[in-house]
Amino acid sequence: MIPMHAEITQVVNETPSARTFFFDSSLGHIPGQYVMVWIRGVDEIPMSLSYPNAITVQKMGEATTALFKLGKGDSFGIRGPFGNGFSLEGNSILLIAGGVGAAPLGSLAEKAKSNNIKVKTILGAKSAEELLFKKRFDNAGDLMITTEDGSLEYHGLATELVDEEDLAKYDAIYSCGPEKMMFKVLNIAEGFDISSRVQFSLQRYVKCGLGLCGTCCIDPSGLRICRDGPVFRGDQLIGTEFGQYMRDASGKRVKL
């Protein structure tokens, strides 16, 4: 796609440390593939598109701190869609979502609900408040709750109530998230012998988002998270760095 100019139409403000951004253009995607977002002299980051015309954003660095400064009649650069998104299938399904991870999932509930198909959601926060998208899961089908801190129903990690789950009664399970609850997942997921049923969204330093620099790659396959991801099934990250660590803008390995 060819870099265009979004103005900003409205900000919402989703959770204390989350907010989504609107713009005027709406993009033909898969749920969970991921934009380059350029923010004018700071930075150019990946963001998955939580709404064909909107991302949603955690202020964690710099690029998201200076986003975030941004409002209505403001804009931002944006190349894409890029990269494999979700595959839906089946008649029934999971979605475990983890703080802002919740983002590429809502679309997937929401574009799962109106092909008719089953939809089960475990979401989970630090908090109440730090919850995203509760409505738009509520709205696709049954959702069970997950807080840190015992704010909201079930006080504990989304992990658990997985746990708790027959995995092997789903057609496909969705996971997006902090990486060692995905991994978490994955292990549980083996345990029942359908890792390749399970899909993940991952989360690495992109550069370029076209696959030409290799510094999404994932060890030891060379996979890359920018073309060949960031969805990935359970069966292709057994083996590699997932769970383990990650690399930063220098290519250095940073544990998880």
Second form
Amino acid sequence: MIPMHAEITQVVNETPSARTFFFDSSLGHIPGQYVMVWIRGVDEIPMSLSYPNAITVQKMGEATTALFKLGKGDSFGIRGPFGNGFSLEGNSILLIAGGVGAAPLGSLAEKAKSNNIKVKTILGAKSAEELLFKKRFDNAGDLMITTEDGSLEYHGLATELVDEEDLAKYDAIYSCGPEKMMFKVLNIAEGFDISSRVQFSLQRYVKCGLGLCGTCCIDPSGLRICRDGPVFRGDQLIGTEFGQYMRDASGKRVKL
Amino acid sequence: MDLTTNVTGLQLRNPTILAAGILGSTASSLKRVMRSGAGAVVTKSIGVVSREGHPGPVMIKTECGFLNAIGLANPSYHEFKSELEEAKGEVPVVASIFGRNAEEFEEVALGLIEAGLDAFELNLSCPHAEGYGASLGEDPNAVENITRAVKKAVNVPVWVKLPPLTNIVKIGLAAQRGGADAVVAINTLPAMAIDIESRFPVLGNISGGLSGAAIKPVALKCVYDLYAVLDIDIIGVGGISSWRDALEFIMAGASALEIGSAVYEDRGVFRHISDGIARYLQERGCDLEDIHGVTVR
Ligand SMILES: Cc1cc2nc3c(=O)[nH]c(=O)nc-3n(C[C@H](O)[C@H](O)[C@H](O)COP(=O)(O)OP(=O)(O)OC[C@H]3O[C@@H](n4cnc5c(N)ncnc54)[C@H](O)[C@@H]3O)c2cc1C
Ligand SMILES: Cc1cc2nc3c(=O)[nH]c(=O)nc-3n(C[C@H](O)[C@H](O)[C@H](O)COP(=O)(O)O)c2cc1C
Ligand code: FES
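Now that the form predicted on its own has been shown, please provide the structure of the form predicted together with its partner chain.
Zooming out: every chain and molecule, the one shown earlier first.
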């Protein structure tokens, strides 16, 4: 599939470092699926769909900086949606989002609410202004906020609130954010013996998105983030590279 | 039905082999492919220094196959050695290597040999990296010299992977003169796509290589022509996705088959092809040797 032409219809400044780019077509997708975004002449990078017609991007390096220069009427190319996405299960769920990791969880919260599933969210960020999709989570159910600088509500890390939860009472738990955070969530879930009930959205270097080039495979299962993932259950991640290391664009291992 | 295949002295449980550059960057991934039934696996092409590869898009699916310009991304042989050691498993592991000249090829081969691999495949055919691959593979002298250098340096079989040239037989003969144990035909064909909305070439590298169904007839002809002339083994690759495709290549003279793009539709393609070949042979009461090269008279 040649990348689809997507024209930007609106840009929303969500936080000082993250922007949502709405484009002119809606993609049928499962929350947690991603698209490959082609910033022409620069690079192509993976981005979760934060709405059927939008991506929410944190400025990192070359490609995201180039993306931030685009505005209404500009365009990029899109391939996808790709990957498995989250599997919505049960009657009561917990979402654990850190930073821009909230991007794929906002639409999951809304889908859950419309299915009459009870949603609780623990949303963490560096500071109050960096909290992404506060309103979306608030509208979908209970919301608990943590900030590392204490500028809003709980002063500390999202995982500190997770530590105080009785995780066993949730039918399913969904987590996306910094890998250190997700790894801690997995450890806590293991303590409750419910790691298979937690779904994590992983980030690894993704190039082809088709499951062929082999860039995104995790050790030791060889599962591909781009096609078998990006969402994996906790029991698939125990004793793996998750929380330990990942690979860069050349395939070299880098410690987390 | 026994599909045991001997290629350049290696015993394969069946003639299907994972092609270079497909799910071949880590030991874990190679092992997953082994578990899915491949008779042998070839690694991603490895070089002297680490390379991040070309900017994206590096690969797209088209209506007739795939375009890729990965750009020989690899972590260098220093880093890859440990992956190779871990990759040792139920079937032979072939290391694909590339370099700018005979010295670089030799350096990579010597750098990896201690990892305990079963054969080398020399990438003299990648169409989208300046100064590497096909830039060398088009020159019979370069092919002969590089093959000879690696053969002299190592004591495992050396396969030479060829670009899909009209004079492929000339290059195949050069590899044979250099001492190659087998030729592998073919790598991808130079190709491109243009986005008519933005008018940009779709691949970050502008152009790349075409693989998949579209190149099968081209690859088959290359194998056919090579078999008529060469004395060494020929490994067929290009657009093979079914046991029927595989049989065509065997009848054209291929001793074994590499499979890449078809993994997209079916991760179990290796087993499905082996099973299909076995069924065909059983129904007709013949074995692999009976049909090997039969169409070449
Ligand atoms: C499935 C998936 C979904 C993602 N969803 C989002 C999202 O919704 N919002 C968001 O802001 N970010 C998301 N990311 C991360 C995003 O892809 C990277 O931040 C982006 O590629 C950085 O590119 P850059 O050129 O700006 O930065 P660079 O300077 O090139 O890289 C900065 C860091 O980003 C990572 N990165 C770079 N290129 C890639 C790549 N091709 N694939 C994966 N990681 C890469 C690397 O860890 C690198 O160290 C997602 C990643 C994956 C794998
Ligand atoms: C994504 C991708 C990466 C590849 N990387 C390499 C490589 O590193 N070295 C190499 O010799 N061939 C490489 N090839 C070529 C394949 O090994 C094979 O020759 C070609 O794709 C034709 O076979 P197929 O149609 O079964 O895919 C690559 C092909 C693809 C699609
Ligand atoms: S990015 Fe190519 S296999 Fe996953």
